[in-house]
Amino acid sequence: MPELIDLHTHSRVSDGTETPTEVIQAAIKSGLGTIALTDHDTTDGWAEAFEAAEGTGVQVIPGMEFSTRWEGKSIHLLAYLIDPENLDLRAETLRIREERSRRAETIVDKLANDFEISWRDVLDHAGEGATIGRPHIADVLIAKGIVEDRGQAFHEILRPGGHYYVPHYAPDPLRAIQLVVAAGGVPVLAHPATRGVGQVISKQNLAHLVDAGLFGLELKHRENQADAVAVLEDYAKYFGLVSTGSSDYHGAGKPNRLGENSTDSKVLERIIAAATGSSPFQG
């Protein structure tokens, strides 16, 4: 049976519901051989994940999910095996986290006009050091009985363009790819087919990202739409990009389950071979 390789997971360091230790424990229970921890715009969970994996046989790929924005749309970039001490990358992700926190506080201020919610509620829920975002606000709305789950919170209250929505800063994907590559990392576009074939990235725009160093596309993901995946599979072949598969696990925050999509071992080998920023941790 092929090794299960899940290259997209989140912990409480960003918007997951489990600590890095608990994510590793869940990976072991799910039979994963390799897991990447890819919290949003931060590498702060790496050390704990490595410690939790020690002696378990599970390989940990250190990573990050980089927030970017292009033409008003949020585009996420998975950055594998980066140098966490790279100054330019650290400065950019710090700016993103600070801007996201300010944005979250503004959203809560707007919500407080209509619901019993405060910024202190969100801080207490998120915990020290977390990259605070809309999922943490959603979790407080759940805890207070205002909504049943994150899906309802995002659909009815926190949706883009809604009354309570506030945009946040993020670099464009070209800039993000350049930063990842300069930090010795391997960039892969996260779930690039979620908006359907009508809004899939054009071949011309993808070419610019490939020229900057884009290495792959996350094509096996539960939120990707089949018509868009078909187009992107052709693009991946044309540009020689790898195709990855992942769960985008958030613990109890999403229905996504560890290992529900897996990456081929030969693709993982290519990712590791291309990286110079950091190394996998073999537990």
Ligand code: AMP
Second form
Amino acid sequence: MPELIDLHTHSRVSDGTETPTEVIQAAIKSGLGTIALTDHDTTDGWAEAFEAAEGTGVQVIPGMEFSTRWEGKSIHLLAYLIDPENLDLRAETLRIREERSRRAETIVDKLANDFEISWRDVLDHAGEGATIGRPHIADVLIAKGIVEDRGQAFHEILRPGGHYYVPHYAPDPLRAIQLVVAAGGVPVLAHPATRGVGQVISKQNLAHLVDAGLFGLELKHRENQADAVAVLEDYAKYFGLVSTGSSDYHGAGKPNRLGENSTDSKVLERIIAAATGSSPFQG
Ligand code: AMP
Ligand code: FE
Ligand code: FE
Ligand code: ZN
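Please give the other form, namely the form predicted together with the named molecule, since only the form predicted alone has been shown so far.
What follows is the entire complex, opening with the chain shown before.
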């Protein structure tokens, strides 16, 4: 059986529901050989993940899911094996985390007009120093019996364009890729086919990202839509981009299960060979 390689997961350091230690334990249970921890806009979970993996035989790829914005839409960029001390990258991700927090507070202010919810509730719920996102607000709505799960919270209350939605600052994808490459990392567009073929990135725009160092596309992801994936498979071939597969595990926060998609070991080798910012941790 090929090794299971899951290159996209979240812990409580962002919007997952498990600590990095619990994510590694879950990875072992799920039979993963390699797992990347890719919390939103932070590398703060890496050390705990390495410690938890020590002696288990599981390989940990340190990563991050970088928030970017393009034409008013949120685009996520997976950044593998970056130098976590890189000053420009640190400054930008710190700015995003601060703006995320301010934005979440604004969302909660709006919600407070209609629901029994306060910013204190969200802060009490989110892990100390965690990258704050709408999932933390969703969890408070669940705890108060207002919705059943995060899915319902997003669908009915927190979706973009909805009454309570507020966007947050994020750099454009080109700038984010430049920052990741300058930090020795390997950038891969996360779930690039979720909005369907009508809104897939144009070949021309993709060419700019490839010129800046984009390395791959996460083509195997449960939220990708098949018609858009078909187009992007052609683009990947044309530009020589790798294709990855992953779960986007968020613990109990999403139905996504570890190892439900896997990345080819040859692709992982290429990602590791291209990186200069940090090293995989062999547990
Ligand atoms: P934000 O970071 O505040 O923009 O919120 C986006 C995050 O919410 C994503 O990273 C997902 O983890 C999560 N998310 C988005 N849609 C859903 C959903 N339908 N169910 C559960 N989590 C979701
Ligand atoms: Fe998330
Ligand atoms: Fe994402
Ligand atoms: Zn993710």
